[in-house]
Amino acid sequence: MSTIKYICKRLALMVFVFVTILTICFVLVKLLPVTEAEQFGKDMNLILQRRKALGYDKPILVQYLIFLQKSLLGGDWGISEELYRGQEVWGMFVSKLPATVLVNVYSMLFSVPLGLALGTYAALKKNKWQDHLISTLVMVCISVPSFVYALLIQYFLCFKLQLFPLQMNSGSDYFTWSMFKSVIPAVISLGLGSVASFTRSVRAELSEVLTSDFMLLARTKGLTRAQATVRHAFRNSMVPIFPMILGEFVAILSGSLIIEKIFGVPGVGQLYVSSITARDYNFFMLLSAFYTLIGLVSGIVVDISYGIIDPRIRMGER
């Protein structure tokens, strides 16, 4: 019972955070100038309409409760003024959410076994070489930023030795090897992030339960130092890892706005970015609702699978 309240609980704080971020962002772009309908020439019309059940020409708090009322309840987003102008903003949002879910797997299925691996090698290494050179290189990965990795990689891989090209391909066809291939460059610079991440958390929590007295006794009973970790102290290790794999798995729809951009992705996060420097603001709403929403939703599905995965713990209680 207290697990359901508290889920509850946390429903109602996310909903609570996304409104509230939500009319900050919606204030905010109510004070920033509003680009003249007659500098749209034959489009000019449609803005005007569009612009007019927006209830532009009404208070700001009027124009929330339309905004409320027809693009959270509704799904009506407006029209796009500067970028694909009088395109539907949320078609246009549907249409390039699949690179962006492409992009953001492939780099999951990169990421996830590989930190596995080398956390769970490191541990079994520890105060070894292989783990001083593994846990020197986690260190690095995570303190350099992945639009550097993204430059590098698009430098030495696509430019000089050529085995990528420098942009992912357009149009639709995404699961060809052309596709794949054009697609590498920046799966492996959004994914050398999440191997240092995952590396790093594995390496620490198995170190800490390989001395546990459990082991001992483990080892004690016959078991090889290997039927020991694998059926013991990987599982009991897992347990805060899961979690965050989860979240990561969540998360995918975030993309990453730097990356997209750089190796033109046509996904939803460099349309994020170029909603900012044209001063779309319909798609800017829309898209701020979504990465909102996408993180206030990893954070519970992260807390929850705590409970789910370990019985011995009990969300909500004192």
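Numbering follows the first chain given and starts at 1. Here the rigid core means the biggest group of C-alpha atoms that line up within 1.5 Å when the two forms are laid on top of each other. Here the structure is a predicted model, which means the values were calculated and not measured. Compared with the form predicted together with its partner chain:
- Gly55 is among the residues whose C-alpha shifts by 2 Å or more between the two forms once the rigid core is aligned.
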Second form
Amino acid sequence: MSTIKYICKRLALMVFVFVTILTICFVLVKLLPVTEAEQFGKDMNLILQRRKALGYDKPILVQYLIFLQKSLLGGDWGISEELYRGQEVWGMFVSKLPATVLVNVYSMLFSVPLGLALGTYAALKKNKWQDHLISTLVMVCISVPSFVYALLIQYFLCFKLQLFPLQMNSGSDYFTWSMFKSVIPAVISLGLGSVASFTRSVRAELSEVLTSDFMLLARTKGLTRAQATVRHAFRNSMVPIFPMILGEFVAILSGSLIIEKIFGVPGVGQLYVSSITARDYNFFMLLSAFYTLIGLVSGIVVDISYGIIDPRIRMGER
Amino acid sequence: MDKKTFDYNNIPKDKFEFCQRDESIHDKKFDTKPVGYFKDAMMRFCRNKSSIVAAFIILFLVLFAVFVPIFCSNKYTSMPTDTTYLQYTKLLPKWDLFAWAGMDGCTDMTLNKDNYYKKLAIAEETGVNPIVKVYKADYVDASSTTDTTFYDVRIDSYTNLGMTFLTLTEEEYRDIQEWQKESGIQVIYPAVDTSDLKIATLKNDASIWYKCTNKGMPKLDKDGHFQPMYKTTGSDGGYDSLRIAGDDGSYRYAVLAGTSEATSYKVRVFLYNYFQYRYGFEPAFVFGTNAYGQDILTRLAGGMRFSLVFAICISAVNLFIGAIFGAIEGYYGGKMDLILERIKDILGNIPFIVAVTLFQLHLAQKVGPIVSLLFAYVLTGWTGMAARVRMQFYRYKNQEYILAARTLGASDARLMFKHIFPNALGTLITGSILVIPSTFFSESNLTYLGIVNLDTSTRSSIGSMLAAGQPLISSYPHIMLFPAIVISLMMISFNLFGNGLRDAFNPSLRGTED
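Instead of the form predicted on its own shown above, give the structure for the form predicted together with its partner chain, please.
To see the whole picture, the full complex is given below, headed by that same chain.
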């Protein structure tokens, strides 16, 4: 019962935080000067009429109520004013989502098994040379920024060896071989960091569990080392790892701005960056809301899944 | 004294003496010094070899960032708006010390016959050959569609710059002549009689001084030499300086234009030697130059210096705000904690990139991009620090020693900062060290994406250098390589150093590393 109460409390808090952040963003965006009016060669009257028709001349509070009613509850985020002139913002956003999700799902499929395998191997070979090698690589992969090895991958794999195309294919045929081949560089550069962080946590957790007393008991009652590791140690070490994976799964929607830019992935991240440079405020509002929501939801999923995976953990208790 | 024959049961009385007669008996003082928390942390930190190495790398990088802009700036790097820069773009790294490692300013390439002869022409005229080495000469490439032949050569990017036209004033023209006489280095080469050339692009090509076809292919004489077509008529404003070999005094070194009061002199200069005249040293850039001819070394070091100072500032401000906020939250608890936690929730959950963008849009015009970026970092950055402090306060505030201090009448502020706060110091130091690499990372991210532009005339940020290098990655990888190496080194060493500190400050790990 307390879990449900805890979940409800967290959800209510999440809605509160989300709405507050959006309000701050909304007010700050509305306070900005209209860039269009300063540009040369624009018919000021036409612009003013259009803004009036869209309701942009009303007081901010009224506009805010309209925004809450129409956008947040009704799902109508207005039309693009600069980037894709006249297009529906929401429709544009939805059409960009698949590319981002595709790249990120592939990178999860690549990084989770690899991270778990490497971490387990390192924990089993603790303080041997294999462990030291893996730990060093993990340290390097975590520290070096993803765009540095994205550039290295682009230079060596795509340009020197010509294994992959330099940029991701455009178009919407997501499940063809050539598309798959063209996303591989982006997937690797996005996944390496996650592989490293999974490896590090699995190694830390597993090596702690492996030295605990119940492992000794398991060996004493006659299990082989492999049996004991798989049945007892691995499950227990998953308690902090699994929420981490779940959190990443929610976060895959948000993607990586920089990797999308380097490899030309026609996704949400690029849309966000170009909406900033083009000063397209409707896109900016929608994507800010999107990123805030992703961050909040992934945080909650992680916290709640702790309690569900391991009932001994009571969340929200002091 | 012989031990075996000594009678221990009957020791004569005079052999005894009092060991302490004047002093009172007390415990022996420790010969060793007491080991406190920080000393212990220091000792365990020093045992961690990788952290020590990381500390030295950080020291090296800091020295690099501090001293390179001081000692390596010269006349070239301190003249950022000079348009002559555009003549020296994309030069390759050259450092005599590391010439064996490929830093000789040269690159391998395949030339067709036309271009090969152009390089030969530079060599013939100036005596400096841009072609350092020929791997494979005059071969036919079967896959090529044209009927030309190819040469695999190694080209020196510095002398490969060749000739360019410059329009000088009277004063500059005389000055160069004076300098030529003093140093004995030829900068100005004779003007060319372009009347035989039919194509405008050939007329505007400063490198052409020989008879050639309409495609730019030189017409060689019987012995295979270039046939010069230098200008021998017209005035060159009384040129009185070095003349090239083979000049009988009839060659003209400038083309005059303008009025008689303000004459301008159009001359052909050899860019390598012109650099020497203009900046006082032979061109050699340790990290090469970028697409605008700016020196990568000093710009990179300047950017690093800025990043370091910026990151340390942010770390300090976050520490300050976070410590006070977390202390109040943790110490008072209850309603105060609830309200402050919500504020922290809201600020901590604003996506960083959204905060940066809004600050850039609102403040960058008024206070500049750097200050508005600083605000964005401070707005969202201190929450982590506050959470750490709050945790420590919850742990310690109900312990007996605090109760004792309270009973003795200590004020709240004294309890908070004198008695509880020192317990949180270890985690705080680690936290603020680890803020530095994450600031590097997000700053280079933002500048890479172009959301923030921190470039000035003398320094650049690593992110924008990488972004500028990416389109040129296939032909000029050095523009991107050095910033990438530097940021990787910085991130690795700061993370290793921070992790070493974290382990050292964690007393529960004592003894486990052995």
